[in-house]
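Presented as structure tokens, the chain that follows is alone, the form predicted on its own.
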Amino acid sequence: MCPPTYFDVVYAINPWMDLSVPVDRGRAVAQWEALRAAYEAHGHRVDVVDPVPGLPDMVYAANGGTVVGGKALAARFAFPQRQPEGAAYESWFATVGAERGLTSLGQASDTNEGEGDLLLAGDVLLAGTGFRTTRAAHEEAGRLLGVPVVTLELVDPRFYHLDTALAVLDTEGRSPRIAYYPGAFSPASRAVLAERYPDAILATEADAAVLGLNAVSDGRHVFLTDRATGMHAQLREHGYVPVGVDLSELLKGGGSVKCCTLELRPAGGPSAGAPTTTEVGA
């Protein structure tokens, strides 16, 4: 995680940014403190990357790389506004990552919006285009971090990147189950998802519109905004733990839970040396 030090809304690349809607800065570090808290209430470490000035959406760290196995690949961003940050979380993956056991690959070469578009279910990498990472990159980031892809095209602008309109919720001791909102994909998408996942738990377009997708789950708990008041209900009737956290000052640079985590994976974990293919399901 990193702390939103600077966060801010100078810049509008998404649907969710208002320049006209001012930020609370104290109050936004308070909410993103209470995110932290709440994992390690829950068992689990968190890491800090350091904030750079400048660099207002940095908070959201799950865009800065995906890390597989132990290998652990830096984002390329689409927007200007956002490209320093690919270089600072190469930076940390090098440095305190390599200290954490992580191995880094670089930057990738293609646009790679990390975790915001690649989200690891199981032994697959379910890959967002439509919005910020590219086709290309899907088949770069399966390649090197040896996971094969599943394209999944997005429609809705106010679904930017895949962890906005998609969760993964369970990987282990079964088939991954996901949560996801079918309005924010393409039709063909919309029977990938539909054929792989039929257990899948499908959101309502209210608790989408509020970001009750961004979420973060460790197979038990679900990390989410408070305000997806139908998700908790959804998520409590198949056996999970809603744990509601308000984000809402974040949330007006478009991110929340999972934007605001990074997951790190060590070697040995999910997937490592898995086989590399590219399914196309756009």
Given for the second form:
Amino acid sequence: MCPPTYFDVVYAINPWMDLSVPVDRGRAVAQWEALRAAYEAHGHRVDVVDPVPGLPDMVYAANGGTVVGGKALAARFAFPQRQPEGAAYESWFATVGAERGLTSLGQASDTNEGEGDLLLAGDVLLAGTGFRTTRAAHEEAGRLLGVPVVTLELVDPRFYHLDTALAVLDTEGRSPRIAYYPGAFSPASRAVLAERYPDAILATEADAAVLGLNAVSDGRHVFLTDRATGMHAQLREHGYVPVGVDLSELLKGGGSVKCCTLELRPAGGPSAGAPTTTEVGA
Ligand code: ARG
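Here we have the form predicted on its own; I need the corresponding form predicted in complex with arginine (ARG).
Everything in the complex follows now, all chains and molecules, and the chain you saw is the first one.
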């Protein structure tokens, strides 16, 4: 996680960012601290990346890269305002990350916004495209991280990153459970999701529209905005324990819980050294 020390909305690169709405940075910091405390209270270790002045979106750590089986591929951002974040996260992977046993693969060569668009689901990488991460970057990430990739096309600008429209709820296993909002995807990608995940939880538009799918799950606890009340109920029905947090200030930049969280998957964990790379899907 990266604290929102320099968080602000000073440019608009997604439909959530409204330059006329002021940001309360003190409140953003308090909300972020509460999210961090919630993770720690549930037994998760949180590493903190140093924020960089002039990079107001660096708080959205999920975009900094993708880590699978101890291999860390740093991001290459679509918009110039965020581009320096790629090097900042890369240098974290190569220094502190290396002390944690991670191997840095450097920065992606194609536009790749990390876990914003690349979500590990069991032994495949679900990969979003349409607004930020390119199809060429999907191929590169799959090859370098050693995981098959399933490309999914996003079509609604409110859901410009895959992690705004889809949440992976089970971290392990061949057919993990996911939750998603079908309206965010092209018809072809909807068909791919329906076929691969017949047991998925389908989110309502109301829950998706408060970024209720921008969630982090440890397989039992699901950390998500307290505003997505329908999603909380659906999660409970499926045996999960929703942990609601208030990230209203960070929503002004177009992000919620998952955006603020980059998952560090160590070597030897699920999907480490997965076999061949193939690209399937829409
Ligand atoms: N303002 C940021 C952007 O538009 C928000 C990023 C949210 N992060 C995420 N993982 N969806 O790039």
